[in-house]
Amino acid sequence: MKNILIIDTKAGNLFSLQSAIERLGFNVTILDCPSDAANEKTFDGIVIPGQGRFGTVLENISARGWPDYLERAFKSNIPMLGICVGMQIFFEGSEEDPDAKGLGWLKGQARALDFPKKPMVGWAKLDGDYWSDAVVYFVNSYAVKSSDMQIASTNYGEVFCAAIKIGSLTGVQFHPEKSGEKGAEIIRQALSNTLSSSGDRPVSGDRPVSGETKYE
């Protein structure tokens, strides 16, 4: 059985995002310090939650010394999920916070695009090589709009990057804890490091909807 270590970082309830991973037969750890996870190769898969401000995470995440805790977790290929602003640290900034540095792993920045309505908030259909046409949950105001380590778009008022991948590490700017089915089994792939393209098994959509997009 797997053990999943969630980073607290103080920016949301975590109690959805726990469920959907224990559902998967894993078992959590919720942790706001790494002196309290030994070390890197403790557990065998690592999420940064996705609520909050970029610039807030960030600092929460510093101040108790998690960057260099994930830096050498991403460079042993454990597998690590970075769930919307937890994805978009990975990167090297955000408009929503322009003082704040991320953490620089990928190149761009996370904008404010053009959406129809801010927050985008609802189901949103992937285009790309992985999970073509699953439906998944957004609620974000920021994106990063293209990544070379991009795997999956999706289009509200434009195009932006929905999912990037570089080796064990995964990030995906919707909430998969919150997309059923497809979400849990997404989840399951970027933990245990088994992404599959649409060649070979893709995530099938599992909310009906009508046409390609459906907001609230």
The other form holds:
Amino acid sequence: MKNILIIDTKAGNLFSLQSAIERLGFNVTILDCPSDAANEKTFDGIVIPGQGRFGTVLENISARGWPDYLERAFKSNIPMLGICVGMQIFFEGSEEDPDAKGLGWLKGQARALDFPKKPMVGWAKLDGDYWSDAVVYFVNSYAVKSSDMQIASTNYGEVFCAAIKIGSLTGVQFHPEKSGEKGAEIIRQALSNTLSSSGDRPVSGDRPVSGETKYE
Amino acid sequence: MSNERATGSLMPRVIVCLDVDNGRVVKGTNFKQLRDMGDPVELAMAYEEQGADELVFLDISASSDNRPTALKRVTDIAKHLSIPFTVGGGLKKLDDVKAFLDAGADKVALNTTAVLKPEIIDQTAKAYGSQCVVVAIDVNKEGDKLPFYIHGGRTLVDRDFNQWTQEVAERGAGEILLTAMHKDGTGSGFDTELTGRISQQVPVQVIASGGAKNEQHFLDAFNQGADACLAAGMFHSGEYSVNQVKKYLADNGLSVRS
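The form predicted together with its partner chain is what I need now, so please give it after the form predicted alone.
And the full complex, kicking off with our chain again.
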């Protein structure tokens, strides 16, 4: 049985996420700080949940020593899934809390996008080859406009980045734990340790290189 | 004003409402008589299977159950459901809101409490985010006036309805659940004009509620600008499945989640 770690970012209820992962038949451990007994290689996959503000999440995980742990896991190609704000922290920053510094694994920042209504709430179709035409549940006011590592986008007032993938790191702006069967499939895929991706992105465990954004 | 849906890839949502009393989903007929429709968790899963985009459980938190039982029921639903759900009814203070969100509800619907203590909207939005806050408004068309009510439609609120819709959005509500009392139970369709107007006036999602009896009513409301439509009876009676309604919407040019 796969052992999956959910990082408790102390920014919201993890029950739905835990249930969604357990329904896949995986074992879930929730930790609010890294422990010696459970280093990153103990787990088959790591999930960073999608609740709370950008600044709060970073402050909470930094205070508990997660950034180094996560970076080691990233470099070791441990499957990792960041959801919503849990994906945004992979980037450099966010307009939501301009003073908070993101992990900076990816170039760019989350912005207050020009959504017709805020927050964006509801189901939207993904564009891109990766999860082609999947319909998933979004809840967000901030999002990353685009990324070099983007594997899916969607459109609400403007086109924005719905998912990224670098090697075994996956980030999704939507909430797969609330996205029905399709969401479950996306979680399973993100937490599987196969490095072969069906996407059109190069697979690499190295730190991403910075580059120009694709859209604009 | 255009009736065109300027929502990009965001899809109109079909929401099923389940009234819960004493741990059972009930359907009211002629006001008082309540018919037992079944177990909330089983029904929730059946509606997810049918293609419901979201569920709303009303009065699950207010029923004569004791609090721990109600909370456990919400946790049970969260454990089994992989679509979002809202709980509402009887949430009187921030602690109640917190308890139900912590139990696994994705959102809370605030109605009477929002009017009596509007700061609860700000507080919930601040603590959990606007996406957790649905403000329910029961409005009744009386002549050319639009008074709105609390306490399950029994108490008139001495405030302007349009201003209230603006205020809840400013205070941080993520969505407005707009029930047209004058339509409720009539089967004559949603108040599409009212829903469309409010949906265009306020910068948050508006859910149409009250009056739906068939698939055409959903199409009409969405075409007039509703972001989501909520119904109970037409689904509980088995007359329609959610999929049937969605197929009709899709056949008529709307992009819905299938």
